[in-house]
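There is one chain below, alone, in structure tokens, taken in the form predicted alone.
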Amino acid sequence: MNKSEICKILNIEYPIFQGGMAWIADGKLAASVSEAGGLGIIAGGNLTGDAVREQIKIARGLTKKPIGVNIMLLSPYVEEIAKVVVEEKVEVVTTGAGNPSKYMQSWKDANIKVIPVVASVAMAKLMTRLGATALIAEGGESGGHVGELTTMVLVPQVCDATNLPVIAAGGIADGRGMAAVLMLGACGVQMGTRFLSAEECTIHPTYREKILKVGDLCTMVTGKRSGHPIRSLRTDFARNYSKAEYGGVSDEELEQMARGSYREAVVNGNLNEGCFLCGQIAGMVNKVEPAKDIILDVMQGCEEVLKRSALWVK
């Protein structure tokens, strides 16, 4: 395939981002993806600034290639992390779960490429006006925080609304998915769930086993009442939370129920109290392999699909 615009901007080989998954996307996973030619992204999540700094240093010790940090704007430590990425001279910042307007100028002044995740055309236009480097248009098929629109609907509308490069996310796990969003106007993809099967991903064995065995109807969305919907595996925890959410439980009780649930899933594999973030595409993830092989598989599959596309043209 020819070099994508985003590859030239970020100095990466392949237009594949690894999603910044809370408690999952650490320095080791990010470094393995970057070293393989994609863009590895460390998840800020609810980590402290010092914890994020530690993961950046781990990644730097494993690769000299560009890395990114995803900053979850709902984090109580967002101010710390916003400063850490500047001090550590991170090449790329992606953002999620909120509006990064407050921090964008300071990141740009530090020559950081800012690539916000957007779930609507309105947010895409705002980020374009504020000088974002590119945008990640993420459909509701993705794991974690989700919006209303699907990838198929969102990506072309965002591409029409901005002159910035657009990375598509949500429901992409192979070359067919990548080829599809390139035809919609995107210039690259971000994948989270597919990288849960990477050898370098240090999730609990129970988490990985669930991902490898689930089918097409394996996820559900909770958290709509709070205004911050989350897609995760359909576990006992998710079902119980959903019942509580619509069963008259107070906001304080719901918050207490969810507190620490990501960590319980990733670190302890706790099916009763853990929230196993996962995208709808999980049914297509069925083997463990190195991050490098995942990237090459997606790229080769995409090229094969694009070559066959000529069959539809007279």
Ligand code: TUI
The other form holds:
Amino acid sequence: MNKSEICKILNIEYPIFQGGMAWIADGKLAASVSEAGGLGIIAGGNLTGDAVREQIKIARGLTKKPIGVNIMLLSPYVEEIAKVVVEEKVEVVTTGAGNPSKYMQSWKDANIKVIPVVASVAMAKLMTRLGATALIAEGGESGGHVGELTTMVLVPQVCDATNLPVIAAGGIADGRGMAAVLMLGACGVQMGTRFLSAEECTIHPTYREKILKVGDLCTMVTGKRSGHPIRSLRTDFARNYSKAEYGGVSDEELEQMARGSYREAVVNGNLNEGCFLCGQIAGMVNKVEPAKDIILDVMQGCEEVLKRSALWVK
Ligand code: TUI
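The block above covers the form predicted alone; next, return the form predicted together with the named molecule.
So here's everything in the complex, that chain up top.
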């Protein structure tokens, strides 16, 4: 395949980002993706600034290639992480779950390439105006915090609203998905759920087994009442949370149920108290393999369908 514009801007080989999955995307996973030619991204999640710094150092010990840090804007440690990425001279910052406006100038001053996740055209326009390097347009098929729109409708509208390179995310796990979003105007993809099956991804065996086994209807969205909708596996925990949400349980009790639930899933594989974040595409993730093989499989699959696509025209 020809080189994507985002590869030239970021100095990477393949236009594939690994999503900054909270509690999951550590320095080891990020380094393996970057080393394989994609962009590995360390999840800031709810880590402290120093914990993020430690993961950056781990990644730097494993690869010389560019790496990214995702800053989850609802984190209580967002201010310290915003400084750590500058001090550690991280090449790329992605943001999620909010508006990163107040940090953009300081990152740009440090020559960091800033690539916010947007879930609406309005946010895409604002980020373009504030000098973002590129945008990640993430549809609600993704795992974790989701916006209103699907990838299919968000990506072309974001592409029309900006002159920046657009990376598509949400519901993409193979070459067909990648080819499809290239048709919508994107120049690359971000995948989270597919990388849950990477050999280098450290999650509890129960989490891993679920991802490999589940089918098309495996996820649900909870948390709409709190204003922070979250897509996760349809487990007993998610069903109970949903019942509580619509059954008049107090905000405090709901908060108590959710507290620590991402970590509980990733570290302890606890199906009763853990929230297993997962995208709708998990039904297509069936095999554990090195991050490198995942990237090559998606690139080869994409090239194959793009070549065949010429058959549609006279
Ligand atoms: O951020 C994600 N996915 C996530 S974050 C997360 S941890 C979390 N903890 C507590 C509450 C909520 C989440 C788990 N998964 N994806 C990127 C993403 N960003 N998806 C949607 C958005 C988004 C939504 C609204 C980005 C900007 C935005 O702007 C709203 C505004 O106007 O401030």
